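Only one chain is included here, represented as structure tokens and corresponding to the form predicted alone.
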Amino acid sequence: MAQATIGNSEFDRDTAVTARPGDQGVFDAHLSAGWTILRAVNGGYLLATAARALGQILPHPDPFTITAHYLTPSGPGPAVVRTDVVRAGRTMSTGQARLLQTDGAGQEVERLRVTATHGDLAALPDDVRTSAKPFAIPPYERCVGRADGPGVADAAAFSSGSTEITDRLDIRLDPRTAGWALGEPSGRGEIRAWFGLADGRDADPLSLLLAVDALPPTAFDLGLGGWVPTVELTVHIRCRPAPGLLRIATRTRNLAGGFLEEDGEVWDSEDRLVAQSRQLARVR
């Protein structure tokens, strides 16, 4: 099978969408149940597909901070994003995004509500000054993914009952930091993982807004299990990834309340930071 590309893969098509006619701003798009995890849309692909759109109404191309609020649940299906030009200027604009679904008696419900800050990446100066540096993850060959057991396949199904999403993720996590799915957590609240889309396309800005939610919740490495649903998620994007593997580390300082954050850090072959993440999310 050909590999994927940035364009032409199963991740652009599913995050496609299309503009009304007469409708400035106004967006469809079509939500596939290949992305859910107990039937709930996953949050990261919301927001590229959101992004999306919101690249088509910005005049700089490159998501550079974006914030998403979950208001309600979504589900596979039709989709409209609605969308608002806040802030153009000359390196950098702004614009917010709402993403909407109609319920069963024909209202729309809002689902997402995004703000985002544009500029172009490939603009920006290369001098890096950082005491950031690349977590121990073993090679990809020494990780666990769905192959390598029944406890690693629950545990790539994100303790679910789904396999929709993991169906188009290629995810090897750290053993270290996989005994949860053994009924061994570490207690610590980390994951580490190396990340790529299962049809082999490589990772572009867009892409890396899927990857910082596609992890396994932390709270599981703490012993907890059950859906962990995203109150809030922002992202930074720090630069293009480079073609290749990603390798990914999330994980929670706090729990407290019913709730956690969940910090995220995303690496590229190259040894780049290209992305940062917080998430609050709530631990039932």
The other form holds:
There are 2 protein chains.
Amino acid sequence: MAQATIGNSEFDRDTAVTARPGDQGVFDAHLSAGWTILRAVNGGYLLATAARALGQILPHPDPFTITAHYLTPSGPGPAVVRTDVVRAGRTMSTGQARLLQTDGAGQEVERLRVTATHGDLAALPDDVRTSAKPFAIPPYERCVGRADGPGVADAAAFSSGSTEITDRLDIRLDPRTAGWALGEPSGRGEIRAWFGLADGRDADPLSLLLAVDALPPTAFDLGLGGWVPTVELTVHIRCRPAPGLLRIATRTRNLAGGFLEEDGEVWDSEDRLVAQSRQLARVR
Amino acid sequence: MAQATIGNSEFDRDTAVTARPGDQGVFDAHLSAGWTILRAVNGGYLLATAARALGQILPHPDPFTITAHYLTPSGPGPAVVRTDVVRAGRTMSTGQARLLQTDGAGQEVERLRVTATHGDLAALPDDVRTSAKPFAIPPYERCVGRADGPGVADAAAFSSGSTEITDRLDIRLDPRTAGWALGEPSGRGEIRAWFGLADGRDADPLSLLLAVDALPPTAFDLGLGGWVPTVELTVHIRCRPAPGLLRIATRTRNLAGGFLEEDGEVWDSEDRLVAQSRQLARVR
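Following the display of the form predicted alone, present the structure of the form predicted together with a further copy of the same chain.
First the chain shown before, then all remaining chains and molecules of the complex.
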């Protein structure tokens, strides 16, 4: 198989949106079963699909900051993305997207509501005064993935049901944050991993939106099982990622009242902090 | 002066919204000059005003997660908040608000776009498995405020212009994060402070939205001057705050390409993490 490229890959095909002729700002999409966990469509994949539509209506290419509120569970199949330009400025622009699916009664049901402010990452000055340092993680070869036994593989697929999304991702967990897969969660609420797309497609701002929601939930490392549905996810894309694998660390500091936050940071192969994310999720 | 209370205070009066009879979901507001810095209206105050309108249309009282995109600069004077219910669920509901002002040509101009998912903080279970610990800060009496000399007072008012907002806030900075006021920024990008409203009103979820955007910018501690306009601000309200002063810490880890994130955490008098915030801001 030839290596996939940005624009020609599973991820690009499965997040494609098609403008409806004569229907300004409306795009058709098809949510692929390939990005499901159990029967739920991955939230990062949904966000990337909505963001692709926003990229077509806004004058600036890159989501600098994007927020999704997840309203109802999405399923594989047709979807429509309805977009509006909120404000088009000189260096930044803001848009809104609603991703909807038609229910059994023929009614459109909104799945997520997205607001994004876009800019042009390539136009930013080169100044970097970042105090954050890349987190420590063993080399890719010493991290654990699907090939390392059914325990990790099953857990990475959230224990049961469809493993569709795991076929499409190349995730290698830091062994120190993978103990939960063997029944020994650390209790720290941290997951660290190498991340790539299985077909070798390099990262871009759109795939970063997938990446920040693609690791096993930090709740697993807290010793909690089950599904942890996202209420809201915000991602800041700070830099266009260099080719190569990403390193992602996610962390939960505050589990209270049945909710937790999950903070993510994504570093590229040139040691740049390319994305920061935070989600509020519900513990079931 | 009698101590102000939740519901009867400057903050409550200045964030009040009045439903327009016969115009579903539309509220009139008056942005007070009392919450300005130079001539700009504070972003947290704007968010609280929009949130108050959302609280009137949604079936659940408290913003669990709320995001604002700041589109154009607001000024003191009349404003209108146009709201929509996005989804009303059993335990959570989502709404959208647009805060607008009329320009010189009589056109409504959108100032900020807000999306929030509400719930009922009082209905949450008591489970807390939080690994975060309150940050260290000297006692209130040993922190520095307006009374400690024109250097700190002026800097806290962002160096020049109107000090209106500082009259309404009781902010005491950790001396270790106030060096910038004397020309000696630490370079760490951290601000820690005690926070209250000057009239003694206790905190509630709405005033937490103000609190997370009320400290001097972390950019000052990085040695940068000038205005740092917020592009987007997301706040998670995790717990109803207990009476008494709040402690707020804000931090910037990544200043790059002319943008920075500012992460905030707010602790109440009972050592509970009551709010977490992140904003993307632009360095001028």
